[in-house]
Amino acid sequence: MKSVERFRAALEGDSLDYLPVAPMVNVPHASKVLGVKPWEYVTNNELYVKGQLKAQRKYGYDWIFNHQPIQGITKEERKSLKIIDGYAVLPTEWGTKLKIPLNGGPAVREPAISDYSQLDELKMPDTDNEERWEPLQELLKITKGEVYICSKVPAPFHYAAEWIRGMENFMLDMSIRKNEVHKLLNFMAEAAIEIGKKQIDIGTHGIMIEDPSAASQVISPKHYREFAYPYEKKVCSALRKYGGEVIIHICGDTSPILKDLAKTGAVCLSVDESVDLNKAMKEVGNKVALFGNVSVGTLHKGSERDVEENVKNCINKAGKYSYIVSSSCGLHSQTPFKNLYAMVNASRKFGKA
């Protein structure tokens, strides 16, 4: 089987030769491979669909994960990109400042709004500007549908608590200010929809949502269900009617909302190593399929023989069918390379149907 069917395959709940294998590799770990900083991958269009493509030929997994949280790009973001202080600055389209060490991962320096009386200049994405798409385009013209792509749109809940409002100011507003919370959530659903059409449109074959902020360690499931849930939900039916295959990603231990997450439309769920993948198939595997669960942290700092019994473990909780084998979250920088052929291996070995 090629890569794509295999991935479709396992998410359908088919029989196929083998589960697919898919870690999260992004911004630290593709850099890495590709040998440049990470701030150059991130600002490079080109850099970062070579980083992907090179990271999946090297060790031959099923997936390109198109992971850059606004895609592509544009000549005038380049123009604003500054180096402060050891960062690159990249001032976003939102009006979100994004700070990426010269040596890390991106993160949000300065939020796009300081007052709810700004949220009315909130405007959508630009999905007309080329460049946005020029990674996707690309990967999808290498590739030539052999391979699974997976697109990602923002995620309602965590994009207006980390990049439109601040954390802090958005934990605060769901107490006292509700009412311009759900409109900022409302309007992030809006953008991340158009997005996803988008991807749909120039041919991505899935999504990803990654929702941080909405895991259980950080707001309680009355609060996911009060203001992620409906949001999740609204752009993983909108896309799945579009024709969309939308997987979530949530870290730490979602246990408590699973059933939640499967009802979103989503037809996978990312589930970190915090969850009993047994339990969690048990429950929900019915419905939707799962992916994930190998500890970053075996990867990081376990043998290959470690890795090995990490996937041996998942695949015995899992089965053989509707469960793609990833990482847990996304890797950290210094994950030897011999752990990520060693994870491809053992996937192949024990996950034989």
Contents of the next structure:
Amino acid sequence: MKSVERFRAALEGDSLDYLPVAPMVNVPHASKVLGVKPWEYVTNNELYVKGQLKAQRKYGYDWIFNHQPIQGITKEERKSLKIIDGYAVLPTEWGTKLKIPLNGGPAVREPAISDYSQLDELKMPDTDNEERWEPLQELLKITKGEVYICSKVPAPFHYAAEWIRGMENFMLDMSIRKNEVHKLLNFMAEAAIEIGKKQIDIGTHGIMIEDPSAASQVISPKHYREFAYPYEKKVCSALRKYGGEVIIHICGDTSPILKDLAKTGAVCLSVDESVDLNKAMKEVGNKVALFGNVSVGTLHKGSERDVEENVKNCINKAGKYSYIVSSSCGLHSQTPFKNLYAMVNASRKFGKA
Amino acid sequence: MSIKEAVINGDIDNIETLIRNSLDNGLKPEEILREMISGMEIVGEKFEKKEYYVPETLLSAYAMQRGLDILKPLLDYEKSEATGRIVIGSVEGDVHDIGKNLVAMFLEGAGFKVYNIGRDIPAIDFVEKAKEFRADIVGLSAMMTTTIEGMKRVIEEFEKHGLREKYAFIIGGAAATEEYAKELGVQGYGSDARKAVLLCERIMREKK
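Moving on from the form predicted on its own, kindly provide the form predicted in complex with the partner chain as a structure.
Next comes the full complex, this chain leading.
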């Protein structure tokens, strides 16, 4: 089976040759594989594509995580990039300023709005700008459609909180400015749908929604159902109707909201290591495929043997259908190469049908 | 509604009026502070029991902060003896600071003098602020697996300046763990704001 077929079969619960393996290789690890600084990788479309391809070929896993939330960087954005004391500040289309440090992934330096009166000034992302889609087009072209490419769209809740309003304000707003919060979330869902549709038009195989701020250590299941779920669902249903497959990732222990997540319309849920894979399979395995669960801590600090054991355990718990072996979250920057090889090898060894 | 309840419920709209009325009725600022602290203790317990999450806890902490703003000048807060002095910040690259701010507010509620130096703080700034503030404890926060290594760089910076032994260090945040605290060789890890307060109190007791 080709990677793309293997990945799809797992999503659909069909029979497989091996379980697919798809570690969440993003900024820190991909830039390390390529040997460039994280900010160079993030702000240069060519390096970004090279980094993702190089990592996929190096380890031989089954997907490429097209993880940039704003997709390709435009020439205009590159021009406004500022390098200060060894880190980079990148203004984005919405007005959010990102800081990309020497080591590690980008983080929001300044959210887009300081007041909800500015909400009306927020514009839908310009999906007609071809430069945005260069990385996805390149990845599809070079892999000839053989590797499953999963492209990220901004999760409404997380991006509203972190990029647009600022986390602390947003968390307070949920109690004292509900109407404005819902207005912003609606806007974010529309934006995610526009971006996702464009990605589907171009040919992405899957769509990833990462919604870490909606984690159950952060907000209550009640708040999740009020503020995160309806918008995840809105995006999933719209993109599903458009022919897309959505995977949702939320960090931490999502057990209290797992059944809700399974109703969003996502075809697959990416679960952190604190979720019991066996229980999760029993609870939602008839509705969705599961993804993840291999400890990023073990991948970072454990031996190759530890990694192998961890993968084996995950497969034992999840079974050999409807499961994609992956890291529980984004990889630590210092994750040793040998441990990722061990992860891929163990998946082939224990995930053989 | 009592002041304690206002803190528990995060009633940021009414807490100031409640406090002013209580002061007018002759209640001492120290008594009001004690009420607020006992309210915050309940908030901490609710957080531990998963009755409260970040939004609810944050709202209570804000209510507490508004109360403290009124009480501080009356309490002669700056001159009063502190339980301990702590510098706290999120390490470089990490812009998440809700949890760290909550810890800072809980510590302040427990009588610590807290210098919250913010988020995305370079290692050298921790050293300088700890010296300047005459800290007993330095608190480091990281939320992401991609930024946690920044903690190590902070500890190394203190070593470089020969100040590693001068301060106690505590770590927290979603990416931090007990094991990582051991690996760094620091005094402790707190999994939530209430545990961080207990940890700091223990450190100060052992110091004395």
